[in-house]
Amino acid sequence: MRFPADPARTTLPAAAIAAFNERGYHIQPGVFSTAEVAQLNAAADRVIARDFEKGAPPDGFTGRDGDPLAVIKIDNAWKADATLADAALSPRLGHIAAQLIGAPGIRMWHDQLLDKPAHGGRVITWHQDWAYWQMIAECRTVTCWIALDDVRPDSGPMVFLEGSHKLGIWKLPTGITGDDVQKPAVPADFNGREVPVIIPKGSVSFHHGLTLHGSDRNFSAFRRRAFVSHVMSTECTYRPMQEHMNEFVMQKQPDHPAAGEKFRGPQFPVMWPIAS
């Protein structure tokens, strides 16, 4: 594996876990080195160019379709490229995520490769990730957002509504991508601040599945690429409630979980603990 476990960089102090429980997010600098990010960027650009090293396509590919300012979004790119697979499934991410949510182990849910072009993209309105993942019965999920480029204040960074994970689940927005920001009507006594995620490449932002977040267009002259590993506790169970890409793939595989059973199978590899 290109990105092996590194406990010296991924063991969290109790204060960091307590802050995650309070705020709904955690920033871990330097999870991937400059040389490792260069490998990831080369792999990301291969997949964006539809060069699939592993001979198999990703599960989803939303391209620009002739619009050079549109965002590229690729789902489960780990299936197409070995370098991206090693990053998405890295025990570094699994170790941190397990500590943050107090899970005995971590499985991959799915990944997303995102390329927001210079002077491009559209508004990603306020939303919660788990709201789109209702086939996971328990909200024991974490989004691990790897910065592949330096994230600038003007390049369309993610913005968290701090502490919003404590407010429960919200109705899905009317269209997640567009020109308008659909802010949720939070309680009058809620004082959570909006926190832009301005981080250098190689750093990773982790957020709870109920943390409200969104992003603006990229107003800068630089690309904003990210590779996102969405993960869940190994204790999470399958609930056939809301259609999802993962369900269609999972059901084609032998011995897939039935309703109420824990997730298993090749669609959801274990990231942590490391198999002996």
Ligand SMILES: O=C(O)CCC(=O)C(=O)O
Given for the second form:
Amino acid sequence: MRFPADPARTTLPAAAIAAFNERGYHIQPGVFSTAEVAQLNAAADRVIARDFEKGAPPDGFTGRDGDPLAVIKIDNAWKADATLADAALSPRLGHIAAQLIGAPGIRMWHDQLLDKPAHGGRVITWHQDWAYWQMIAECRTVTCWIALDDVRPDSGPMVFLEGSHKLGIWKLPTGITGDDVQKPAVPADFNGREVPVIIPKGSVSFHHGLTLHGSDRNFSAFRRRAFVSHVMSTECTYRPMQEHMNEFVMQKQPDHPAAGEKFRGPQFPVMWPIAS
Ligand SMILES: O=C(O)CCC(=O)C(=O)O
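Switch over from the form predicted alone to the form predicted in complex with the ligand, please.
The next block holds the full complex; its first chain is the one shown before.
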């Protein structure tokens, strides 16, 4: 494990957990050091170049395919690269996520490696993560978004609608990337601010499964890479009702949950607590 637990840096004060419950997000500075981010970026670029160190491909790979503005999106890169696996499954992320949602343990749902190119990168439309994950019966999920590049106001930062996790669930946007932001029409009396996630590389942004968020194009001369670990409580159960890549993969594995059972099996490794 290249990125071991670091409780001195990942133990949250009660005020941070209360703020997460109120706002729907939490920013944790310096979770990965500059040297660690350099390792992560080398690994990210290997996988983007389709060099799969572990000999297995990721579960999904959306490349540029002739569109220089496209956001590269790679799903479950942890299966292809050992460095990315250690980051996606890091107990640092698991520890913070467990405290934020008050979970006894944390399991990986899936990861995503994102590369938004300089002078381009399509819009990522406003959405809620759990709206895509209705096969997780309980909304006890956290998205851990690791900045691999310094995020600038003009490099297409992720933007949260603060407090929107309390508004309930919205219908899915049409397409997740494109040119159209598709911001949901929130109630007139809702006055949550839009908060851009301007953080240095190595910091991690955590958000609730119902927090509305999206991002604009990258207008800067700098790439905006992120490695995202989407995680859930170890108490979460499987509810077949919506199609997801993870379901197709887990059905092929001998050990996977049936309807109503807690998630388990090799598709969903436990990140926290650390196995003794
Ligand atoms: O990186 C972005 O701009 C959006 C990422 C996102 O939607 C997510 O990680 O849930």
